[in-house]
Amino acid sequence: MAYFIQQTMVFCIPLMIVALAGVFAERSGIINIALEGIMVFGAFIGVLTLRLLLALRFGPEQGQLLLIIVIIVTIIMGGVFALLLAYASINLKADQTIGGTALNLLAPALVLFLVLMINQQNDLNIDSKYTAANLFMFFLEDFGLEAFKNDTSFLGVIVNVLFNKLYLTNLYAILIYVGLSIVLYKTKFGLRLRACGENPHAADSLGINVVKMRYIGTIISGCLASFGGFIYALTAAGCTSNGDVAGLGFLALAVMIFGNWKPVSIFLAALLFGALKCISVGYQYIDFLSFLTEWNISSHAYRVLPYFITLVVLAFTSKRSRAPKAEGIPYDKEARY
């Protein structure tokens, strides 16, 4: 059961603050269709500075300084490319969903292109005599708390899903997930950002420039893409870049759709798709899901599980959905519509 949670987790933080990412851009207006691109160049971002501060004799004493820098770097780097998103729908007022589409495709063959230059194969790496265990991650050892490793009551359980293989970014993903969701919802910023994605003529009229509020919250969504690019990157793909994050970013537009655009509601979903995605790579090491190896079912049925399950579940609640009513529709000050 420990196992089942600590692993839903590594799925379900990224989708979570991807998720986010989704609803600041489309609370401004915005249509984010390239969340899955924007995680892509941040999860090589983010592997590639890692490597090169490893290289420069960081080790595992510096581990959350250099954890910060790398956060850092990378959120930088997310807000810069989704400004193409911005500026192509914004300025040139292109088709939103075009745009994200393009740069859907326009990250990976970027990413992998820069991965072959710089390592001469598929794949980007850190030194194999680092790993995120022995950098960015908190064992029981670290606490004091080596007396629960093998108990299996329920306090040992939570014990061991709160402090055994604790990663430090997915702390950090809950309290900008936290923070920035009071922000949304809590702050006049954040009134004045969903206004522009409701009725952005209406905001212009008491004086709030749609022109920069979108601008924001299509960068807020890129660096928080591209952060949840590089947790994926550094968790579940084991530092390693290669120009896929096996589908997340789509998987959080379904997320974000399934919650309501609302913070609440995005993290149970999040936990249900991490859940899901967790069963789909390692149900053979959950123990209360070993009957399902007795069945004999392909292991690419269990890969499709959570897609599919994506496509029952927008199927039955779309409809439902309320999405902002001025997404995805170029601002025009003197259109009335």
Second form
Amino acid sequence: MAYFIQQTMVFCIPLMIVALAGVFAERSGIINIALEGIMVFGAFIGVLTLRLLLALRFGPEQGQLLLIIVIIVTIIMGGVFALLLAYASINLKADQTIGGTALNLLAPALVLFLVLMINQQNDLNIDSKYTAANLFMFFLEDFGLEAFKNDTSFLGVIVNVLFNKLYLTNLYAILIYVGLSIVLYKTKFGLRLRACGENPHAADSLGINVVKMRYIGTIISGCLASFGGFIYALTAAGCTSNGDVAGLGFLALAVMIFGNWKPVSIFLAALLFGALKCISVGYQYIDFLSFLTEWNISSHAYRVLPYFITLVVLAFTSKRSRAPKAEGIPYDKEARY
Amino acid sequence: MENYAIEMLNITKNFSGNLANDNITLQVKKGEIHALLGENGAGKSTLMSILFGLYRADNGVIKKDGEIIDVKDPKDATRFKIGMVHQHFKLIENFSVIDNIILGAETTKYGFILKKESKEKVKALSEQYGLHVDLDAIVENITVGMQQRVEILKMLYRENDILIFDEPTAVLTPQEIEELLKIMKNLANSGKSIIFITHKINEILSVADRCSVLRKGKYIGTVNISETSKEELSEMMVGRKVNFVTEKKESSPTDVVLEVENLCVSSGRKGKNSVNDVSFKVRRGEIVCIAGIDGNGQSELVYSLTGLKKINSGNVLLNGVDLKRLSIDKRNKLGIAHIPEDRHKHGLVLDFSLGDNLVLKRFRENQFQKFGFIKKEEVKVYSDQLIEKFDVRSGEGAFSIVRSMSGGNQQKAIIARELDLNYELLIAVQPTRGLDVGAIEYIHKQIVEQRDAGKAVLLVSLELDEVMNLSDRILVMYEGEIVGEFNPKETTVNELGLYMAGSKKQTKEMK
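Okay, that's the form predicted alone, but what's the structure of the form predicted together with its partner chain?
Time for the whole complex; same chain goes first.
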């Protein structure tokens, strides 16, 4: 059970943070289909930074500080990468779907190219002396809770979920998620951002700078997606960057639409998709799902499951969901509407 | 010297050779309702856009309380306490009323919005001025009248003292108009200065203190309402005498041309028809008018008659022929002329020449083609005839690109094309939308002439003046149903208003 919950979180956390990335862009009026590309880029930047810092012998002893520095670099570079989308969609008034698709094509190509330059092979790792786990992971022992090691009672499961094999990135992600959700709904900035995605002409007539808000929305989006990409690389891909994040960026888009552009619903949607993804890759190890192994169905069938269910769920729910009204439409002051 | 709250002195604005404002002066006293009257294209909107900071004047100054101010953008306008209710509301539809009011002028602490304080402030304002709104309602769920009150509260929340109302009554029912005018008077009494843009002279007479008139970008004059009359104002506006009442004889309807029985048109949403069980007849030699507030199924009714939308159930007979399964082309050939509601979408091909647009329904006739090739010469001759007859003005006659023409002349082009068809039934939707008094007078005369020539006319209009003036019978539509039938001589605008708002309804037997 503890394994199931933890593995679910491994997928759920990047999904929700990247879906929130989508929310910030789209609520400001910019469709960010480039989430996947930015994730790929973020994963690369994160792994690269970590590798360089370790090579500089900055490191093993200050594990958590190292992690924070890597995260900050990743976030900043994600924002910079998203500027490409912002400039194309806001200043050049390009079609945002095409601009985003271009970034999705650019990111893996660029990353693979750089990886090859740096490492002369198809993926980029950190020095094999280290692993993400021994650098950053917390175990029960670190909290003096080793008594719970094999405890399967309710309390034991909870303690194991919270304190065993813990990456602080998950906590940071949850804090950022909650914080930004509050910003979106309770602050002046959030209100204005959302106004720009719904009716930029109205916002403009009230003295709100639509261009500025859309830039900020897209940059925040890039920061979050990049962070999400790094979390994925760290927790699910063993600190490797190879120009791929297993379609998580697109899955996050689906989560965002399924969650109706609202943080609470998105969290629930991410949880659902995370659980499915977890089941699909690790059902053999989940105690209460042993029947799935007994059915003797090819494991590939289960691997398809999350993507298949995404399709089905979206087919049924996208009719009811309501996208920000002005998303995808370049803001033109003179246009009549 | 008198003290003015806001003055615009000698304003000139030139749009690439087109003088939109030519040395215009507007002086508004504190606490007065100052009407700004003019036809379309007279320069009212340009002048107000300059005051609100959307355009900059080439020449002239703006003074507030005697001091020169420089309004560069709407933000500046807000700073100088100038507020505007735009003709098309600037509201965020899925935000709550309170969020819409505070947006852009939020009261915050550490960046967090102080909802409770804002709500109390708005509540106090709404009580002070009698502006009832539901603060927690979502804007898309409230009535147009309430949306307008939200717009007014937005200005009051910003403590604006110069309030601009741009054609505020166009979207309201008669009852809502009355309420709005009352609110405007309240606001003026409490010391706000109001600029009221309109081309409805009756409203000016009932609420304004003074009125400035513009014509073709020029300032014509300012008059005290107490010393003027409807006739004088309209003459100032148009530049000649205008007949308000279209002269027409009693109608003498003969055979039924259009017969609609139990017509239903689906709205595409579950459980709701946009036209629901509608039955009526239109006879030769009469004008039947469908009145109602925009969005109550009038458009869908017309779409289903002309073929733009599918008829879900019921019968539509034109001279006894069932139209239900016929294409738009076949319906036209059977004799439907259609002046559509949206002239850009359904009326004209904007990037074609005027001449091509004028033969758009007839180019397949032998007069205009041979072996599928258009006879350009014939088209030119024919369209020149129409252009002259209907006085359609444009830069290059038949060769002008329609997009470059003014809205009024585009409308005239459609009317010319449709009325010249050899038709049985004329369906005219908002035929005078956006036109000025002079053009309206002309089009009304044309429609009455068509009736007298024995055509059947189905008119759909949102303007009650037009409804009362033209029709021989009035049907009121509310939420997709016909809720009443009236004789214009025996009813009043107020009674129609009650039916249009759904607060009254005739039963089947009464009809």
